[in-house]
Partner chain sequence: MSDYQTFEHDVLVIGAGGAGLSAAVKASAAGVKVAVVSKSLLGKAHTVMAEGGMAAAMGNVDDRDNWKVHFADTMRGGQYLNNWRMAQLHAQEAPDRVRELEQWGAIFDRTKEGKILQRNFGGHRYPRLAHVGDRTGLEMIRTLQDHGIHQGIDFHMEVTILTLLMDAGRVVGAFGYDRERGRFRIFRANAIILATGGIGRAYKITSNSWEYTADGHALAYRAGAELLDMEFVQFHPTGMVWPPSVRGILVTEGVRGEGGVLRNKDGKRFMFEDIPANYKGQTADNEEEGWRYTQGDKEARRPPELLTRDHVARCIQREVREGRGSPHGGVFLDIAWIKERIPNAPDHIKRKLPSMYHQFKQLGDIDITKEAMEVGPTTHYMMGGVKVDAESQMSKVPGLFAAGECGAGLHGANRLGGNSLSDLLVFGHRAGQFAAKWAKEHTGGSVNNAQVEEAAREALAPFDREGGESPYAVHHDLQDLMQNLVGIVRVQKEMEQAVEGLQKLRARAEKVHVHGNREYNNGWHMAMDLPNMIEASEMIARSAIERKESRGAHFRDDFPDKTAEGASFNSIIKRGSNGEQVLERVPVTEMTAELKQIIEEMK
Amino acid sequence: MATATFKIWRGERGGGGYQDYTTEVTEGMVVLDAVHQIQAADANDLSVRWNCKAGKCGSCSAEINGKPRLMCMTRLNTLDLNGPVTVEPMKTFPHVKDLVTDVSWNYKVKEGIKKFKSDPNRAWNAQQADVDRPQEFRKCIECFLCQDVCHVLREHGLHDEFIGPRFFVYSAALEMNPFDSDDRLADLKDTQGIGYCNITKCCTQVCPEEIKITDNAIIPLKERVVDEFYDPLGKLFKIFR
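Isolated chain model, in the form predicted on its own, this chain only:
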């Protein structure tokens, strides 16, 4: 039976270091299986967050060989097991213990975004294409891997000025909803930092649900902000209207 070595981050509140563990691996295993084997056999106090083990809860987000991924969806046969596999916590959020981080900031951000608001005077009918457009964004499982990889948060730490790709997706789902009547464009421009995003598409690349975050959410929102606040012809039209 084959074995593999895993370098797992151990420590609390930002401190600690890698610790090596060797465990047996079999066909079909994912990284989370290996972590659970190590936890059961060699590290009973290893802290790791998980829930569904089916790629739908977003709980087991971590960085595997330096890339933000879901542990339950990363098969060992996609990794090079000739060398150690590194498993560490997400770097964008405060470290709690071992592989666990505090992602509560994300929920505070969500509370600050205007919720769905319907117009009581508007009929509930729309083109099917307009109804279909935001459906992609509902696939988000809030794993926060896109938040973790985003350089504005990860490298520059602008958590007070930038809501991150996850919540641009959330805002886009509302802004593109044909039955929503609220306006979030001023917030996106002034307090939520959409101008900081330089559309590198790193968030799209790590999304386990394959949501086209940059192309279908962020860029359209940027265009709406530009049309609303920076288009000189648009301003003239509003004046004369």
The other form holds:
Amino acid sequence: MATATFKIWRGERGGGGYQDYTTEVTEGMVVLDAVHQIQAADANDLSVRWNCKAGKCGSCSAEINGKPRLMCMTRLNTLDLNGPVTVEPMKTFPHVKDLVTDVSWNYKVKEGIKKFKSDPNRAWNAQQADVDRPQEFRKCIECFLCQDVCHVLREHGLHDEFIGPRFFVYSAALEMNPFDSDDRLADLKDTQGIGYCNITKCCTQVCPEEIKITDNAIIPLKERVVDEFYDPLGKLFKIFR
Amino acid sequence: MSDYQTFEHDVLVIGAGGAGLSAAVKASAAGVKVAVVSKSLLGKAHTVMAEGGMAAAMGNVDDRDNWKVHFADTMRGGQYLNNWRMAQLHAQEAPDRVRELEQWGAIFDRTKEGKILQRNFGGHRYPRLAHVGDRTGLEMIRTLQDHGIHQGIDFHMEVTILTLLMDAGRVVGAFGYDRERGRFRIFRANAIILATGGIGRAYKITSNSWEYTADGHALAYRAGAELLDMEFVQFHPTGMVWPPSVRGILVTEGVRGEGGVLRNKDGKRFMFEDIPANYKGQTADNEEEGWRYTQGDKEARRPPELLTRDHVARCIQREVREGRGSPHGGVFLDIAWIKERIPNAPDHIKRKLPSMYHQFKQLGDIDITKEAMEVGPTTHYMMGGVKVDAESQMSKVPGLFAAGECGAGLHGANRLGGNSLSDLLVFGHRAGQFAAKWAKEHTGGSVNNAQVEEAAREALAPFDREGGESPYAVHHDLQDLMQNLVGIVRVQKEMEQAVEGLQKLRARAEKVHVHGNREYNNGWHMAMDLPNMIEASEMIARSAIERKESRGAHFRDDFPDKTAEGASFNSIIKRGSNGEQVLERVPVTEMTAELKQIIEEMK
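Return the structure block for the form predicted together with its partner chain; the form predicted on its own was the one displayed.
Then the entire complex follows, led off by the chain already shown.
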């Protein structure tokens, strides 16, 4: 019977340490299956947040062997099982217990972004080509792995000045929604810190929905901000228009 | 009075899926103070897993569609046990609810004319499902969430409700705990809307998330409500079957809507062999016609793969049982074959079914654009639930409302795919509206301290017991029991065994022991969910024993045919004076002449 060892972070509010658990491995298993087996057999009170177990809800985010990933979509056959597999909570958010973190900051950030506002003069009619891009952004499952990996939040802790990749994607979906009529560029520049992003694309790499966060959302928003506020020729053009 | 933190609201919504959020938005728009409690984080509820779309007769793709056709389809699918008034309201109001969602920021797939695109689905005569690829549920929940957070609603995330607080027969609040810290909370409210979803976690093979533990069913039952149609559990025909760890995960009906076909191990399209009489006229009798239907040919009839879910699930079960299944105990679902018919088929499949492509690639090492999937039935949806008034969604208990999957009536003996998302919107909306009205008119009432203390004591008991077994072990055995004894094919003796077994499980659940403390303790959470699942499981078994015929999702090997008697009643379960489940039959009410005529015309 094949087994594997998992080094799982156990502890509360930032404290604790790794604990080793060995469990049976069967075909097709994902990390979340292993965590559940361990929870049922050896550690009933092991805290883990999960819901759909199908990569659709974005609840079971964690760091597996140091990489931000969804536990439910990480197959064991993609990991080296000769040594232990490390499973620990996301580091960018306050720790609650074991694998669970407090992600409430993300919910507060979203409330601060201007919501969808329809254009009263526009008919509810659009071509598929016009909605393809915002639909890409709306695939987001809010797993917050992009927030976890972003160095502006993770290393520099600029949670008060920077909304993070998830909310640039959210803003981009609104800005590029053909039915929306609001303007979020000033907020992105002034209070949401889009300038801090130096396009290292770490967020794109960890996105389980394969949204091209940097190329398709952040860079176009940066360009719009530049066009609106920093382009001297554009400014002149606006004055004489 | 206990010193638990108390929150005061006019309307309390329990559950934050499509129905709960719709209800909360509508109630707050009516000018009352609203709170939503949910076991998960906001935006994670099971609604995110809905794939195919929401049924609404907008006629954007086929202008022959209208509410009457949708109504008749829903009634036929439900084998006429549906609450016809709910089916009528649903069909009439769904298009407005879909448009409302668009006005709140949802971005649906488009037709060439720029309208909301609609797709084919099982049991719907015309292309009717407004959708976004195969992630419509996510679009719906995100839209409601992003709209709702600006409406002044209080959200209590990761809170479980343990009991409804009663005063002289009416609800006056709810008592629960926050999952993070394990602290108790009291929610005062004049009206409560249950929107807790289904019961799927009582079964071993299920497409449902962990939250589906029958909380609303059990809370309502204990508060004195009636539970309707509990024998009707929908087994979706196509869940993943391999590898074992993903068994049960949903494979959307949209695959078949886009031209996917079912084959047995001999490569045979077995669905052509068994077309029920009442669907013969509208079902294709050859492969060519079926294909043309999926490609939008209005003259063609739909392929038998798109018959109702109950029927397709049983046909698959039969192929497997008779030795014609796939290697891992399912059948083959093939969408890759369409490359014979259309250019760039792999790209087309990836665009139409991105989540399915992703899911099989990542979890099963299968490229669905190149090879067939293996699929088999999975517990998917609960038609039964709290009996409510069609217009207002209020239960028998004053001030207690139910909407979405935990309510009952719309779907009868079998739900059509796509009728769930529209159900959430239509009846979430109504529940919100009427609960707000009720709450304004019915203030006062007080929380009974003894009831609160009793609930708190019961909740903490598992920490103090010595030597009790793990809640996970009891849950595991419950899932085995329901899967094996009250599954797709039922017989009297097995179900009687199930009822007996459930009594033992009930006793075991009362003695479980949990380790650790109250902070985010999944073991404790499971111990709190167990009694709800067991209560609902017993209702399923008892109602199923009582219905001695086969109809819709309820199939009895010992009574394989429909009976006239079976068409005449719905089952109801309520709580007896000693806490025991009491079963009753209530006669099916007669439809209005207008609706009868519609059914007749659409035959």
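Just so we're on the same page, rigid core means the largest C-alpha set that superposes within 1.5 Å between forms. Residue numbers count along the first chain shown, from 1. What you see is a predicted model; the values in this text were computed from it and never measured.
Asker: Using a rigid core fit, what is the CA shift at Arg122 between the two forms, in angstrom?
Answerer: So the C-alpha of Arg122 has moved 3.5 Å between the two forms.
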